[in-house]
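Below, in structure tokens: the form predicted on its own, a single chain.
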Amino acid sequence: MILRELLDWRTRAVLRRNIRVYFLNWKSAFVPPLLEPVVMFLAFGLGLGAYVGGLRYGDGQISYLHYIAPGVLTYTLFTTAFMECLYGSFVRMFYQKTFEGILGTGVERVNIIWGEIVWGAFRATLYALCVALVLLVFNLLGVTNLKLASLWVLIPAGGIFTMAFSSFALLFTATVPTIDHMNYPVFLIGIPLSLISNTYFPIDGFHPFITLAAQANPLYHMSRIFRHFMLGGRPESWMLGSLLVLIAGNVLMIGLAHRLMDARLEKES
């Protein structure tokens, strides 16, 4: 039933509403958040990378710049969806009363929840495409030598699995009492999770608990897959396990988000 609501015209209407509002304010909504992954890539990849030697990867070594590029993409997918459905959804629900107004039009709560989940994933995919263009420029300048053709498949697929990150954020949107409490999920969960996921540095050799916990982290598996293909790798058997984790993450997080957000929307309306 929940999947059927995903394709409902009312869900598309909620998504379309968010897209229209976003592009009406694109100068303030688009440029500043986009600059973060670009600055991170320049600062870490070119700046710190000049002082970091080669990193062991597979049977050989790669430069830190080539290691971090896929990490920036997956970091962008995670943080964009997470922040949008954390702060953006809370503001629309609690301060702007947008959800309350939408519910007065015949749209149901499940459509609003789906609309927010898909919107977070859509915005994250849009930012990832922009970061991919930056990487393309570096490829053309000879700074990097990444296999960017794989991104035609990786970014759309990553956008679908990013719905787990949107849903993960909605778990907190549905439970925190005020926007000030968002600092806890951001700094205690979101940022550490996005960094300790093979994004900006390898976690192999860390404490066994961290290594084991990473196996249940969809971002860790997405980062591994992106890096493998962007560095010219071919499909391997370990990817099946990673895909299963990504699928399970989507199913679990989306289900929990619907349950908790439905209760919060009923309370707020």
Contents of the next structure:
Amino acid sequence: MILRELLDWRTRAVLRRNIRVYFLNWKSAFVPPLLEPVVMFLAFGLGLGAYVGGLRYGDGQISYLHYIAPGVLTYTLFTTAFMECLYGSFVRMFYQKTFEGILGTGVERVNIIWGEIVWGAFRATLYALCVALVLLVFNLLGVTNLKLASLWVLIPAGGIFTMAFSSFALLFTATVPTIDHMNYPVFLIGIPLSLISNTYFPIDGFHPFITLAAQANPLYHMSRIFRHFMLGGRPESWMLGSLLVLIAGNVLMIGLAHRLMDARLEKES
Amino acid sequence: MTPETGAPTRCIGRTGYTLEVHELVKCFNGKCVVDHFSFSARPGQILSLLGPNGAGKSTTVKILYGALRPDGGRIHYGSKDFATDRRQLKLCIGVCSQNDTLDYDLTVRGNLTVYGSYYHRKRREADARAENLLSRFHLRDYVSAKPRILSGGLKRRLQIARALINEPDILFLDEPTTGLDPHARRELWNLLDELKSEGITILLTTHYMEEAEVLSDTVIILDQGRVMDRGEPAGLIARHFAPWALQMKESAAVAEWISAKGLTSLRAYGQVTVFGEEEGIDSLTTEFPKESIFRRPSNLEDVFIKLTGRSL
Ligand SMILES: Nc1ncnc2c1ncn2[C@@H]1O[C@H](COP(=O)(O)OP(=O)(O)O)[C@@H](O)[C@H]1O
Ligand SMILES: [Mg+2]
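Shown: the form predicted on its own; wanted: the form predicted in complex with its partner chain:
The complete assembly is shown below, putting the previous chain first.
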């Protein structure tokens, strides 16, 4: 029932609205995602990397820059979707009354929720493509030697599973009273989760409880898969398990987001 | 799902009853703010819900356009049941909510065309309709501006224009004139008269009794979720009061005079209002020459005070 609404014209209308607004402000829309990874690479990859030196990866050694390049990509997917569906969605719902207006039309609550989930993931995918462009430049400059062809599949697939992250954010959007309360989920849950995920540093040496808990974090699996392919790996059987976690993450988070947001949207209408 | 490409332009129609509401109920935390509310509206009618803040006007309207789930009651648009055909019916309803819900991320024109997409209108069709509305609502000078720069009156006009992008058969206007200056308010009244003449059913809420009196074919007076009375404005007033009202400070002498004459009166806020035929009450002026007496036709506010003991 809910799944069928994903493809409904009403959902597409909400999604198109967000895309249209995004491209209306395309300058502010594309400059940050292109600049942010550059800053990240310069600061962490080259700056910190000089101190860190090489990392053990599989049977060999890789530079820190090679380690975080896939991490920056998946981290971008996570934060972009997460922040958009926290702050962006909340502003649309609470301050701008955008959804209240839309609910007076042919569009239903379920379509607005889908529209926001998909929009968060879509925007994240666009950002990730920008990061990929930066990586391509690094490759061309000879700074890195990553297998970027895999990104043609990884980024769109990652985009689909990013719906878990936008949905995760909507759980907070659906429950916080004002935008000031957003700091709690961001700093207590969002950022820690995104760090314990193999994006910026390996967590293998951490307390076993943390490494175990990370197994339930979709971002952890996404990063692992991205890294594996971007460093030239071939498909392996452990990926099936990761894929299962990603699918479960999507189902669980999307389901919960629909449930909580539906109640909130009725209140905010 | 219904095949809705190129949505039908007339799913309610403009004949018979456009809207029939039966025993509508909505309660929040055990308190019913809409309490067994029934009414019906015909094409080309302006029906007003008149009541103070908190009367349940917005709640009623939100249920009728499908944003809130009712706790009880039935709603029919034309021959269709809103409970079963809501998705199709929503395409034929226009809404201008009490809150300013303009999309501030879009331009004035974008507000219209994007809303066309929320009704599954084809791009070209919505564009043409938008141009038409921009001219008609005198918004031409602002097409590429963001709505933020518009005055309160223009924002309202845009919000109403937007509610018409789908050529609705029924239009909900929740306090459309609240906060507008008298000039903008009157302009809006003219506009509503025009829409009405096109056969659109308009359901209006207001707490301005003058507005309800001037515009409506039918007024329903609401207080705390209950219907206090209803009817065509002049008839409704005539049912309660004689046509003229004299208003003055309350005093024992005046009270005595009123009861001796057997006239109807209202006491509220230290004032007494006496109702009667022209000749009957004019003798009051000669009887109490020193009092300052204000003479006016009786109005809906008098009816409201009589029914609730409070002013609107
Ligand atoms: N979501 C809600 N939860 C609880 N009470 C509500 C809610 N919405 C409205 N109310 C209450 O219902 C009553 C009627 O509100 P409303 O329909 O907005 O009145 P009006 O539009 O006539 O001013 C008010 O007392 C209001 O506080
Ligand atoms: Mg209201």
